[in-house]
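The data below hold one chain only, encoded as structure tokens and taken in the form predicted alone.
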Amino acid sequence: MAYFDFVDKVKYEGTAATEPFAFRFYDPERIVLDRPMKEWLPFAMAWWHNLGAAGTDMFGRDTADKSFGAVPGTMEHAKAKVDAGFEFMEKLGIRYFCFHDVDLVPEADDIKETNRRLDEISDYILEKMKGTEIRCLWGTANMFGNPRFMNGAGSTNSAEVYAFAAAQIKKALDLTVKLGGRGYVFWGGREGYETLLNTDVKFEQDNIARLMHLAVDYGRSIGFTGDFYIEPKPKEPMKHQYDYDAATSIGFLRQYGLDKDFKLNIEANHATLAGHTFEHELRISAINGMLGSIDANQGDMLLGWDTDEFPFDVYSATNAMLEVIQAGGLTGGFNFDAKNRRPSNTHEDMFKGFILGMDTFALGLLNAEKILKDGRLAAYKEKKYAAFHTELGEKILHDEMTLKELAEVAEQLGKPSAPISGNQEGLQTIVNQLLFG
């Protein structure tokens, strides 16, 4: 059964294309900086948004039909989503998908029945994978939706709930390995607090780390060789989340000795909620050797919550791709943790959202290539720090100066020479010239 018979195969047709179901910039085999574009941009479909999100918000019900001809809440519906998802990915040339456990099947009252359903659906997914290039990018467990997680999962005040969290992680790791996943994600949707009046922060963080160590030990024991990820987010649903941003998450991983197994999965919309740019979070992750994967979306700067829009900001995508290229690429990929706007409620809109996002990052990649080949930004950055390549600067960098000796230098100079200009506006002019000239 074809769910999307209005489109055959979405192909690259160039910037003059008028066909709505065509790529203008994403040309998967095009060589960019010695790699095919598809290798720089390993795109993934988020099971929850694309096959599940139907437009419900806090003010209204579904606007889109994501039943795919089956009754929601049944295993027939779960299998219909698999069929629709694979048709969708094959027609767009997407090679990866990401999932939460309860995205795949309806959650039962008894965890043993949920696990049985997960075994059944993962067998079905494996059959669909045969003869395709489609694989799992990463898996995770939804430990924020069920009411039992109202006080957190790893941070819960209930030992029994903690055991259920462990059980979900175990099964999600089993599924990730079974489906060939390259990574496993922890998104601490309830790992935080509302008020310190009833919260022991150290106790909760210790228990979260303990659960992560258990996950690493189990994952390695069953042959999982990929990266574990933390996905930072500053707030929502909890007011104070422990994985606030990249720097906070890196500090947590190092404090608890998890940094050898974990990297970060950076989401653009979460970065802006934390008061950062997307590229800032990528840079902080990269310079700490922890840039792993990306949730590709963007937020609305006029709204203070996680809107998960398909990315269309070319400046942001360009800056992001500069970071990815300079980091040597990703161990993970670009997961479209994005959903159509509520009034964009047709199956055609599902394709248009992905085409927009894939083209945006492809254009960002091409722009980043121009900037790097042009070389003026890199040259100016080198010039900005040229003072540290003088005799004095080299001694500082090689730890050959004491504080007293540096103070003596300052006294001999009387006053320092003026630092070189940051030239921000000039560099922004160069970027505009390269992007639009």
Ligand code: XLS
Contents of the next structure:
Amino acid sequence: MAYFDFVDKVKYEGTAATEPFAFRFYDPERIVLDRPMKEWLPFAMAWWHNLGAAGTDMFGRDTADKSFGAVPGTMEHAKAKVDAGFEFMEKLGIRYFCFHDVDLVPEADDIKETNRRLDEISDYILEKMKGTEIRCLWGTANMFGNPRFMNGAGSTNSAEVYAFAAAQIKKALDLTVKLGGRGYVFWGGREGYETLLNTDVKFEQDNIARLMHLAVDYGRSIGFTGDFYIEPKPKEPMKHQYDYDAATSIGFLRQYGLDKDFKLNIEANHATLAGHTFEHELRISAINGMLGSIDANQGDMLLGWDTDEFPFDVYSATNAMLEVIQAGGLTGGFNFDAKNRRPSNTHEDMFKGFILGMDTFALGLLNAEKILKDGRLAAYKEKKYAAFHTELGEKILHDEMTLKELAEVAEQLGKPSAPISGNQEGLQTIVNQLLFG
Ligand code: XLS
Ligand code: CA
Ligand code: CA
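Starting from the form predicted alone, produce the coordinates for the form predicted together with this ligand.
So here's everything in the complex, that chain up top.
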């Protein structure tokens, strides 16, 4: 049975295409720099938004129909979501999916029954994967939705709840390995706090790290060779989230000796909530050898929360792709952790959201290629730091100068040479010329 009869396989039709179900920029086999577009851009579908989210917000109920012909809350519905999801991914040429345990099946009261359902659905997914190129990008455990996680999962004050968090991670890792996942994500939904009046931060962080170590040990013992990821986010749902941003998360991973097994999953919307650009978070991850995967979406600068919109901002995608290319690509992928706006409530809109996102990143990739090939930005940067390639600069770089010797140089000079211009507007003009010229 087909769920999306209104569309066949979505193909690249070029920039003049007027038909809605076509790619204008995403041309999977086109070679960009040294590899096909589809290898630069391993796109993934987020099970929760695409197959689950139906528009409920704090003020109103569902606007979209995600029943896929079955009764929500049943295993028939869980299977219908698999069928619809695979049809969706195949039609768009998306080769990966990401999931939380509870996105796959309705959660039962008893964890044993939930796990039985997860076994059943993962057998079903495995069967479905046969004969397709579709694989799991990453799995994760939802340790924030169930009321038991009110006070956190790894950071909970209850040893029993800690055991339930461990049980969910264990099962989600089993599923990730079973489905051939490239990675496993920790997004610390309730790992944070509202007030220090009732919170022991050190105790909570120690316990989160302990749980992560247990996860690494277990994952490696069952043959998981991929990366574990932390997905930073500064706030929402908690006022203070422990994994505030990339730099904070990297510090945490190093402090607790987790940095060899973990990388970061950078979400664009979380970057801007933290007061950073998307590309800043990518750069900080990359220079620390920890750029793993991307949650591709965008926020709304006028709203202070996580809106998870399909990416549309071509400048941002261009800047992001510059970082990704210069980091040599991703070992993870681009997961569209994005949902349609509430009034975009049809199944057609589901496709339009992904087409928009995929085209935006393809355009970002093509733009980044232009900028890199042009070379003027790189040449400017070289000029900016050229002073470090003088005799004095080289000595500093080779740690051959003491503080006292540097002070003597300064005294001899009296004052430094005039600074060179940052040339920001000039560089921005070049970017516009390359993008629109
Ligand atoms: C929420 C996060 C979440 C993670 C997976 O803001 O983006 O969806 O990606 O738990
Ligand atoms: Ca995310
Ligand atoms: Ca988000």
